[in-house]
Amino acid sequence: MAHFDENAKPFSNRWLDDRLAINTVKKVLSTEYWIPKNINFLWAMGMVLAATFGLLVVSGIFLLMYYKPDINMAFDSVNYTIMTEVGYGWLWRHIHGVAASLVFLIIYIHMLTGIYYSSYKRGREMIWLSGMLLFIAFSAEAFSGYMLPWGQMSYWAGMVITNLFEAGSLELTGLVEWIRGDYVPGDAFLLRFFTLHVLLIPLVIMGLIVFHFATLRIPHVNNQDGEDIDFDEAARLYKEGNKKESKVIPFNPVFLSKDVFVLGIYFILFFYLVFYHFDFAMDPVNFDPADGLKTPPHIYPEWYFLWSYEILRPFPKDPGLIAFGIAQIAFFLLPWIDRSPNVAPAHKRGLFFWWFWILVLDMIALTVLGKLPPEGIYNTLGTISAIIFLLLGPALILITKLEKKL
């Protein structure tokens, strides 16, 4: 039973600790949360992702003060009011736009790092699944935000993506109209996605971030050798002063200091892009006001959705939707598709190493081809790349079954 010090002064450290167990929480989540020594800078991507999300929230709040969720005023509120009339409005918009793109670059690096080092296996399935739920939540947040400037690509990308809910030959047009609030994107559509973007989805993301960090606490993070560490013994050695023999370090202050160093390097790159190359995060087509009577010659989503869009595009309606659906759930199923018990980096797993780099190169090819018009050689290459991606799942089952026998 906890002992309470009745003589402790209100709001003193002891008084708060008696009631909130601050010291215990600090030990569990910080000073005695043990991290393997043998990890590299890629393990800092989670902290970089959290910091980038923080920038998105702060910059989004400033933009929210002047944005008008109305189809007659949204475009001007973004491109004229915020960019030219509000002091440093351009800066907050650049920060928000660059962060919205870089957050997905960090997500993909973080996800591919997990795949390379087999960090989804042996009790870490919930870490992987919570991370994939975060990916879906960030994707929904990005899509809803892409609608808000109400430019040409906002309107037509919204039209194309919501048409996916027709479910091919099922022709669920009623569902599409319910999502839009009308037959075509309009005021109801914009206001619904505004509400999702500024309130509902950010709350989901915050909850999932807490859940993701919680799932990391029990099985502990993986390491770059896939070594099965006895964390209790390693922690005991560290506390006794045998830091060289111990295979772990405390999260705070040792690992946290490394995170802060990586964050410093990242923010140099981030603000270089904000001030000098922010245009990479802003589609030129979206600087034309939305016009439902003028279809752009080539409609495409933002770069971070292009790989999955290109899987949908080369096929007829129903097969394309099936391929698109498989692509969305494939990563969720990775802990069960990979049949090998071997928790090791890809370069120690034979054929898995080649499978991994084929996956990376194929996703890059799909991303590049998704931005190009679907004609001629681009359509042929897109079809080949999409088929390769769909075959990677069955190939992984065979590769890891063979690895299991060896």
The other form holds:
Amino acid sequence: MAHFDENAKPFSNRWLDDRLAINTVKKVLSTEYWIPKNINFLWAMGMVLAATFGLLVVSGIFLLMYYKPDINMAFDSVNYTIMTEVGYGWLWRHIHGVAASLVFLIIYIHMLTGIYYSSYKRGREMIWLSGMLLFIAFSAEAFSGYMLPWGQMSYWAGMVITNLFEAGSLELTGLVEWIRGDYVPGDAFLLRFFTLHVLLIPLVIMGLIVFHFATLRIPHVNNQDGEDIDFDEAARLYKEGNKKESKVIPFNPVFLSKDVFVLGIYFILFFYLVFYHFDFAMDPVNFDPADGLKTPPHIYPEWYFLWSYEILRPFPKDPGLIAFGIAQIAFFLLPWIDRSPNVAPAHKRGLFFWWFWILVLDMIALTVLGKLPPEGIYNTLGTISAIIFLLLGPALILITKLEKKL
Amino acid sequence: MSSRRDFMGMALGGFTALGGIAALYAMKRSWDPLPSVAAAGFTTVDLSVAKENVLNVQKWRGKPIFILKKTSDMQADDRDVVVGRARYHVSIGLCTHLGCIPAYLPAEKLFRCACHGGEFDTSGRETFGPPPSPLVIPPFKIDGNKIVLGEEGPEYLKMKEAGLTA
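If the one shown is the form predicted on its own, what is the structure of the form predicted in complex with its partner chain?
What follows is the entire complex, opening with the chain shown before.
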């Protein structure tokens, strides 16, 4: 048996260290977890996401106390009880709605940062993959949550999205009815998506967040020059007191204090939206109760799903579904379709720089077109943008194969 | 003795797998539509009161059902439900693209889906846009001047055999 200090005071540092090795844990996870110095505010997005998820959990817990997952009561429990009767119920709902929207904005920024600085390859593949799993889990969480107010958009988005599982000409009607537990979205549907939203998917997300952090620990975060830092050497310099010469800082407290600064700025924007512009996250159509016999004139998802929705829309049914499927998994493949050996910011990678900005602009174009009604010129532009998106994959293989080693 | 350990491993693994499969089956069955839902009633509609070129929307198993009495200038189709001398178009009112409800435009005599612009003629056949197939005809039985939705009558079975229902 290991040596225990008999004289240590219960719960003192020594006492805990004997039992839990807390000093080692603290070193590994915080005071000697090294972060490069040459990074910018975009490296704070992970912590911004973690904080936003925290707000979603807290506001969600309070909403859960008054929400009724029943097709006859859900709409009123949200729009009447929570919004008008519950003290500060509106606050939880607006925080939940705004956070659900912003979390995707930050996820996209976080992903595009990773792409711009080539942070998904050469030892960092697992960070990218676990991040993509988180993106899928957040998407499922957002969709299932969107069903809960049981307004017109909830109902019809539920109808359209579950119909996707019919898989076009395969006509898997049985599968769709199994997912719904009914011929159309009803009580069974609402309750199972409620269960997924408040229990199963949050558990998965929490597990994935821990895993995502773990994938980061050994390869370390990338830096804005793509420099291959010798972390042992840099850590030695830092610990010897040569903090200026060292290329790294410890995660806690130095990097975390920078994170907290960015968080402060972010929360100013966040609560400005919660208090003054929450309506951007609340679709007016969803303030009509669900009606299975009346389709709203124009069905569209929330803004963060528009780009992939627009890839589905312009094509005939089967090719549209295939294109949609490709769009969903395309980003998973990024570490392998990028054939270049360089880990460097996009502006040092020649054609890749242009590829990156075409990707960004095309996704913005798809997002805008997804919101517009499917008529005339919008159809043509939508088709072009969708085809550009699909071509960006093969284009990346070609561009990165030609890329010279830096 | 490794073979003995292997046997223990396989026996444990086998029973665990069996239990796992059983649990998955139970989970699958838990998500099946409830018997009360599956047995959801039959809808009977009186056709004698229908007016020509006016769409009548009924609800059957939570889905909208289109019933349209055809005018004499609308083209007759094998998908029509014939009761006496009148011809009716009867279909599930969900676009075969992604399940939105198309609107009926009496002046243009066609159905148009607002979601993605698909169009169907008065026989429910797709004429424009993304819908891959005609509007689906629900199981029906003709009972005098009435139509019973959900029951498979001889007229329905004939249509189904001819592959006209979907």
